[in-house]
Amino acid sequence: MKLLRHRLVWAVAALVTLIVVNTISRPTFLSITLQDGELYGSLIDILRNSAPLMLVALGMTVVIATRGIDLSVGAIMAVSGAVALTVIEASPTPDNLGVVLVAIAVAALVSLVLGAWNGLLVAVLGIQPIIATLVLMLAGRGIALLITGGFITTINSEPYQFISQGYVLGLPFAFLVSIAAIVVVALIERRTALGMLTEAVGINPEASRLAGVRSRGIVWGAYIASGLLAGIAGILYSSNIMAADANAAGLYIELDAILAVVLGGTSLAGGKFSLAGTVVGVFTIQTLKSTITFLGVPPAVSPVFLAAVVVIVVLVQSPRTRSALARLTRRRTPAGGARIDPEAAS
């Protein structure tokens, strides 16, 4: 069946399975309540909590499509949060909306510069992506510690807190930010020629260059986008805890982002990518984390539990497994035991 060969079918199946398991184990999982014009419930929590990972995974998808990888997104999140909170803390009026907007703009600009640094190392200097981004992954948290003076910076600012904890039209503002990012990235990558050129660079960079495609600019732009989206994710994270923790902000989120991209059907070899698959992959991971927490799995054991589930999903999603299932669906075994090929029978 063509359906089984679709890149999204197993990712969606994994997400639906998790939702069914959660619903059976706790019937209130799907219930959503309305209080003071704001929606609450487990599903709403998943939507809100998935926002930082969604932003990082979108940037990671574009980078992976160019045959790259970005291991520095967690460190960029830490730097972004540190910059934003330092600006607000230094102001005598932390509740002023203008101050908060300036802090966000400065943090986003710094994140964009860090992404451009990664792009310079990869696209211009020709350094392997895993090595180039590993440099900032190691140095980024040190930079964040220098910005905060080695301490956890805390603030009290209602406008900044609203970014992750506020509601607009009954929905969490953080979720709306992630939706806006999905729409913008989808419009740029799927409604312009940039998406096709990105895939071309990922499939064969040299052939793309010979065909007149500015592959360096496309790769550089991918890392800039990844850095900017990671910076916005860092703002969401720091807004949620109202603190800049250089050691904990975005810790291991690069692994979750890569996993979400792979679960969504995008190949690490580069080329064709699926933004819809990444969105499904992010929701799958966030739902799985919610399930682990509900089941009472100890924090020390939860990575093992997460890894086991991921291995199962990846095995089911592998090309050989899908080919085997496709062959089974093309054949049927009647009561007599003889195997009949429907195509031959027709």
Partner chain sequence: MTDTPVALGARPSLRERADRFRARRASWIPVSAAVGILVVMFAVGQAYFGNFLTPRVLSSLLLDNAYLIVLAVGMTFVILTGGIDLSVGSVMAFTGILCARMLSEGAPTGVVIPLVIVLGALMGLATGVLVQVFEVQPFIASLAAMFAARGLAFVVSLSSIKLEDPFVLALQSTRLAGGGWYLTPTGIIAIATVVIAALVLHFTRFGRTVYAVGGSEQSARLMGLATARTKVLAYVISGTCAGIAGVLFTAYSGAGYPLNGIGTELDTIAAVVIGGTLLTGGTGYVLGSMIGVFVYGTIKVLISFLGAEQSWTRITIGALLLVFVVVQRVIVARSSRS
Given for the second form:
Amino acid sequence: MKLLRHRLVWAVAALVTLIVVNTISRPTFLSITLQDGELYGSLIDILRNSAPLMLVALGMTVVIATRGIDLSVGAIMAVSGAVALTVIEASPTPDNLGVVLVAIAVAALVSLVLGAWNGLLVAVLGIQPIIATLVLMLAGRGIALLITGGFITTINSEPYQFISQGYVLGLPFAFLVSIAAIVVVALIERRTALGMLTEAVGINPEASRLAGVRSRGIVWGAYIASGLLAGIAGILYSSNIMAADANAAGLYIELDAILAVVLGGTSLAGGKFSLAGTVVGVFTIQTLKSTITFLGVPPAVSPVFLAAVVVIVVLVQSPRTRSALARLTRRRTPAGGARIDPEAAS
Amino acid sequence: MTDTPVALGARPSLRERADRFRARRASWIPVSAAVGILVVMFAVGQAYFGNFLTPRVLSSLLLDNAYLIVLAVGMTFVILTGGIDLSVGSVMAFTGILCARMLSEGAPTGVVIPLVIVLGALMGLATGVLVQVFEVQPFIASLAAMFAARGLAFVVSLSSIKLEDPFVLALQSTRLAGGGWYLTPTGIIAIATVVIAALVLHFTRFGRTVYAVGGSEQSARLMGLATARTKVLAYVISGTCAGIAGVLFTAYSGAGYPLNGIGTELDTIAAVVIGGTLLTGGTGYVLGSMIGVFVYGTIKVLISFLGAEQSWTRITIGALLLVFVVVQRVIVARSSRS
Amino acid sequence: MTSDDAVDPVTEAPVVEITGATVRFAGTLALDHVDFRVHAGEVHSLMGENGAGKSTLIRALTGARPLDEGVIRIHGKVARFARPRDAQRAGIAAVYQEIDLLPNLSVAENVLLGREPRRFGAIDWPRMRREAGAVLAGLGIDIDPASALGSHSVAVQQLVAIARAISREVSVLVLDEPTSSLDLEEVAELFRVIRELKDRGVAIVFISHFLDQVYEICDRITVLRNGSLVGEFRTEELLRIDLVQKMLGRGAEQLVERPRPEVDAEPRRAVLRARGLASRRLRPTDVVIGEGEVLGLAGLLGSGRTALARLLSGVDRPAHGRLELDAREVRLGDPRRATRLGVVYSSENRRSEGIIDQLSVAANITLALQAQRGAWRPLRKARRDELVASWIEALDIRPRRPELPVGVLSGGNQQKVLLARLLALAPRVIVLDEPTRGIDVGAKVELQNLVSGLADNGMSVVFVSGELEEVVRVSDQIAILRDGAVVDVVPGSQVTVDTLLAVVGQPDEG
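Given the form predicted on its own above, produce the structure of the same protein in the form predicted together with its partner chain.
To see the whole picture, the full complex is given below, headed by that same chain.
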């Protein structure tokens, strides 16, 4: 009973179900082959392809914890990819590692500035997060198009391609990037007091203010982090297709990311957040997409399945469904346990 | 206590009349700001290009944006209640492609068009029920509808379907012309939508309840108004408008395409906000939303006149949105202080 | 419930008669067999401190929350109110302090929406304005019905709310704290309207914490305390001091008072000094708090006690005046800065401004300390656990489970958690606003002893409470507030609850 109440239980159950369904319908799903010291297989593909969403969803988790939302992540991805590729394209030696590193640094810096801009609107000017980030969501792709001069910039650069296609220690480099991001975000949030203070601001801004919490800085920082992570996701994405496509890069990724966060048990109302939940949520979504593709459904139709997942998740989390369920279980188990706040236990 | 309105003088002075005007019409200020921007853009365009303010350009402004006007009208209802509807672009794509597909397979026009509009309304109903009954945030509920409609559009067809139905094509090609001006049935439908919506919002209890819910849902409920029904109905109206827009856009582009309307929800929201509707709900007018769409359309035309890249459209809209939101924020802050 | 003051028999039947009203909230009795009645053409005041049961009774009367036990009779007939609409149909209307109107709509709509005049199904705007204008004019209010409600002052909005309430057939009008944000002239205007309605035979239930207003407008007073009926009285037969005494109650059991030196051997060193602090709710005030001293703030609800507490702790920005800590000026309006200087504040609103309910007890205790250290210097786990354990031990917070979300604790334990949060900062001045509100008697005494202990250890304490015994018991000095001003400062050792009552409940001179 206690296990059923754990906030991660639904997300993990969904992920396990998906994996079981996949394994039954295609036994090769779980098989991983070693080729030239590099791992291949469906699961490895999922791990690799989930990297951009993972980065974006981590940032989104922190923003949502502050009672906010960041709609501009997809646009920032587009800008970041455009910046990186433009830098490399302008260089006479695109295969030079130094050039690629500079391109990455510039792209990351630009994304950070864009995140700071969002944070300025929300934390300082007090504009609703949805609207504040909508501004950049609208304008961002236009900016990306301007950077690439209205074209889809394509490049040939070994080191840049390595980011999405390369292997290190037998694992895809992109996956290692997402692992690194998980570790860094988790360390910053959970090894410092930032996570606790973020949750305090998200749950009760006024009480936090009275306790002397620097809430403006915390909220601002969350948007900066989200911008930076989206920027790195944009680099991964553009490296995968070796092109800066301002219209397609990160399209709808903000929605996938929000979905991953909600699946992972973090409430959109802000407050307590679970990075582990978000990680599970991201893998669930990526596995779902892979399953849909495997089942022969055109990828374009996959939103229908995502919609179904969203509806199921929100219905499960809805207060009305919960109270109905609670009434049912209470009728069955008249001996009630300890009084537990349903919010805290969810 | 000289300026307490409790005891207004018998003969209003000029200043009192100005105050009275302001007290009655304050909510029109953002709309006039949008009109002002539109006028400035017209003037600048005319001064710069010389051939900007022509009947042809102005007529095409309505023609090119008819579907967006209809979407903005529906969105206005939802935003007035304090909600948001992200699904309008996808629903438009879905109903549009379904319309094209059914017509191409020989279904009668008189069945197809009402059917796709009803489907749009049903998608709105689903969103509204999620919001009202299951207390799902409007953002997430309409997000689900957005995904569903986009996927369904691809279920209907993965590629573009050319439209051959004479009636639907005539919606776009029929021109009531005179002196260089022209008007298409799509334009008439858009204008009619605005007029009907304006009348509903102003003259029916439902319309006033839409405003009441956006002002304070709790107060509206305590006043005995049907808040639940009104909120659901707002989403149904938005869905219906998206259905109509699907037909209009199909007529406009001469084909159904499942990728239509990507990002259109953002254009719609931007147009509504620029047209003076507060995103917190309770204040705004469909007429303003129409002006907002014209502002959007004029920016597009100006940019194409300039020969600049169309990517500037979104950037300009984003910047304009920012200005309006900041100004609204200042207005709200000032009114809450007084 | 019996009362020692007999009430004269009223021949006429009351419009509303509630008998044996009982409401339970989470195991506690919010209302305990309360009787209440109102007659036509009278203004009847419902009096009581926070938690006395006034709002619960009003909610039952207006159908917002059904009674668990008891009967409501309207004109002698038993009525069942499941929803607000049922009560409205029975002719009961209410106007609340937070005006439940729609500032974004016109005055006319706010008066008539829901029953607006229509023609051919469409709203008949000219008629609507005329009718609303007529209702307003009937109350002597001259405003433009077409103007937006939000463009008017709170006072006018209040009158519009009353206009809405009486625009339909209404026999009982409940006015819940209608005057709390009005100035004197606006109150006079409101009272003119109330008298007008009274003359029309409307029964009016008037709730206000301003005694002067109650005595000016009300014919009869019903007093509640801790969910029970104290009694019903004619206003002219009830002395103010008696009323205050009945509201605040006097514990029969005299608590042991804190041993204090009769007169300070030498004056204490001043730690915190307010010079002319003033805000919208507080007239310019000077107070001094000495080292190791408990300054009690005594006064009724709305007397400015909370406003002064918030100013003294530096969390609010004053309209005028300054605050000095050790003779150095403190910049006000920034809790973070005040906390740094060692001045900390605990709000009277435990839930909305105190606890972070979903976070653990441990996180709540360390929140302020951690905020002061900054996010990047986390307390080491061992140190943190030790700190939390020691506070749980020292304040006897139960259950002793630091990992539990603080929201599931009882009110008294939540309050202790908040106290631990502030004490962990080792402050010099601690301001406690109603720390004992809504907690049980045992926990109350514990907290009082704790406060005394803090002062004995040299901390300066500002202690705010609506319960006078408590203030008398713990305070070295007591600042008495009335109508937004400190009217007297007396040494705690030289007053009794009775002498305090006399000052708190005194009518304003002039």
